[in-house]
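Take a look at this one chain, the form predicted alone, written out in structure tokens.
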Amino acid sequence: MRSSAGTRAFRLVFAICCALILVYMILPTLLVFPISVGGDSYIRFPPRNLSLQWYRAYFEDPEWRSATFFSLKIAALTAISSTVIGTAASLAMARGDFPGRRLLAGLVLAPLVTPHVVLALALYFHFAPLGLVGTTFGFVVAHSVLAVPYVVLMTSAALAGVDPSLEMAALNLGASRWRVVREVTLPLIAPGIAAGALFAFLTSFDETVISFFISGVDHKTITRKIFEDVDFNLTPVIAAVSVVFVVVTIALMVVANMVSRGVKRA
């Protein structure tokens, strides 16, 4: 009885310790919230008075705008071209049978443990001599180097439960491997590839430190806008974007979710 007593109290404690982890995680975010409808011209919580001037303010700006489509296209590529690498890795990987294929494994998958100033340093030092700092091409590279990872993750999963056996019988009916590939292993594995392809817009989308290197005058992401104005122009717009941004990321988190849990009934 003692021992079932003292379990019970660690598992309450356990969980009111996590409750207390996850508030103090998640209480930043939510304060974001009523200090973008202020209507005071300076960031100040709790706010006297609602307004929506601040949001109104955000969809005028033009730098705003422009910053926010150009994030959006970004994302929008390298969801794109880290499917196309992500899931051909893959397949390589799980199908294939050559030299090195492990080596290929963990140099695909090291941006995951690289620090992100490291990687940021390093693609700096290589664009700038090729002038790829600022143009689309160059944060399309950036970010997809990022972003392969975990298309290579969602798919290699969705590839572990398919039965190889279905992709010999249709070798064996003549069909080529191409088209075993077009027609039986692209289709079974599909839900991995959209959430893969999520996760890459995601990243992208999210992305600060990379992009806050590779940026231009001219061409930047909305992260680097929004660390460039809460230095030199700190208003509640900052929080009206930062309440968009986080409504656009959780949505697409859930979406991801939703898809994933597609991946495991398949």
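What you see is a predicted model; the values in this text were computed from it and never measured. Numbering follows the first chain given and starts at 1. For the two forms, the rigid core is made up of the largest set of C-alpha atoms that agree within 1.5 Å on superposition. What changes on going to the form predicted in complex with its partner chain:
- Core-superposed comparison between these two forms: CA of residue 247 displaced by less than 2 Å.
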The other form holds:
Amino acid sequence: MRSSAGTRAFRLVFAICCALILVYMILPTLLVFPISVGGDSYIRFPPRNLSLQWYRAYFEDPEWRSATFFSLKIAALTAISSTVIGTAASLAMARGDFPGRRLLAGLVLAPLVTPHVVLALALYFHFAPLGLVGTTFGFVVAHSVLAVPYVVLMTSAALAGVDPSLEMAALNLGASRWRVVREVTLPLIAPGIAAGALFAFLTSFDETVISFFISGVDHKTITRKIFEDVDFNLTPVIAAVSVVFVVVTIALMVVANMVSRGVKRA
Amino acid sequence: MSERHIRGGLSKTTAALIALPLALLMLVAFVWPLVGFVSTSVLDPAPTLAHYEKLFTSALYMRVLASTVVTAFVVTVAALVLGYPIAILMSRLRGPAAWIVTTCVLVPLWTPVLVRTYAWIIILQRQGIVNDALISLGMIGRPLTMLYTTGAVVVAMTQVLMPFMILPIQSSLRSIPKELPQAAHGLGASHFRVFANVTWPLSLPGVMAGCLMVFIIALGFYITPAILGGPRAQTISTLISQQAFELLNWPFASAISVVLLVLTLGIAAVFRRMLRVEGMSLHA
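What does the same protein look like in the form predicted in complex with its partner chain, given that the last one was the form predicted alone?
Shown next: the complete complex, the earlier chain at its head.
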């Protein structure tokens, strides 16, 4: 390829611009790390004295602790419920036919493009008279609606990759339909199910808007607690919480991505 | 039907039975609440269009609607301008450099929006990083007010939504056969002409998907405007929550929600073939 002085100058400018844009993208994530180990009583950048006081404050504060455990509990229950419901429906849609199949396939993706603030108000409006606001059950139902599209997307993709002749062979050898599902289909789409479950867990754990509106006084998620503190009590303890939050999210995302790449290769 | 049967398909009853839990979940926790909530906009206290009349005749509310659409548009354009070069970089680099760029794109996507918004407060506040830097460089005498402005919302929201622009564009760019730009070069086209006549047109499906995605999410975005915007930079979504929870005017909040739903779901439905939602977490 030709490489004139003009091209080289253009490349240099392009590289500098890209570097600046990448710094803009990554800076907010990196920033919480130094802030969280600051030794001052307020947010200072760069921090002067290093200390782990904000991590201690986080782990020793009963409110932060219970919010963290509550979020983990909701996320785990949401992952279980949406994985079971979503996988079963994907099987039905990929391997069977029933009235309203196309409608359901379209409807299940709608929560992905529905503004969360509208859905949050609708759920609050709907849950309040039923006494479901601030309850574990209410949270799991609400978060399952947001998480189940990811499960359906992942398991449908995995099902599309399963060679039908394998299922046919098992049927021809005399296995019942249920046995084919249990012993052939489900093991083959296991990576897709696992990836779906991880995305479901993270969707619930990171969910902020609906949690903000349907949290009760006693049952707060970690996102609701961060949201409140950002508004009223901006201390570096949020940075320490954020670091824990970011590390957990990124670790699970890396695992989920590795698993889902396995789905595409299969 | 018979083909499904051969492929180890499920009977109609079994399929309907195992799809039932999902249908129930969507009905009870999505369709029913939305329909119930939305219907208050025309039924509360009696069948009426007064709430819509109030919305569309008030200069204040119309200004909020317009500024939300403008903000979403500006964010989309900014994300495209800043994201396109990164998408090109991602599609061309190999080895450790590619790994660094991909990390810089995916790590923000995987950082909870709440955490990123918190970081933007630290960057933009009066004693924040930008003000400290500008003062120590002697460029300004007094700290600038950046927080709680539309500018702050645009800067932070663009950062939050850029991965949704970059990922579809880079997947479009990757699918362009390498021979095409090479052939254009070989025939004597300049770098600019290769880009304008070959690369850009072939990347348009990704550009469209990215723009639609960013615009739709930006329209209904709540967290970042609620925290960084403050009362002077209201958006449709902060207006909705204010009407419902501070002023307890649920029918009016419902009417505004209908407008927002029509905008977002309408755009999504019209362009659904161009949208690619797989594997993306919206957190909006």
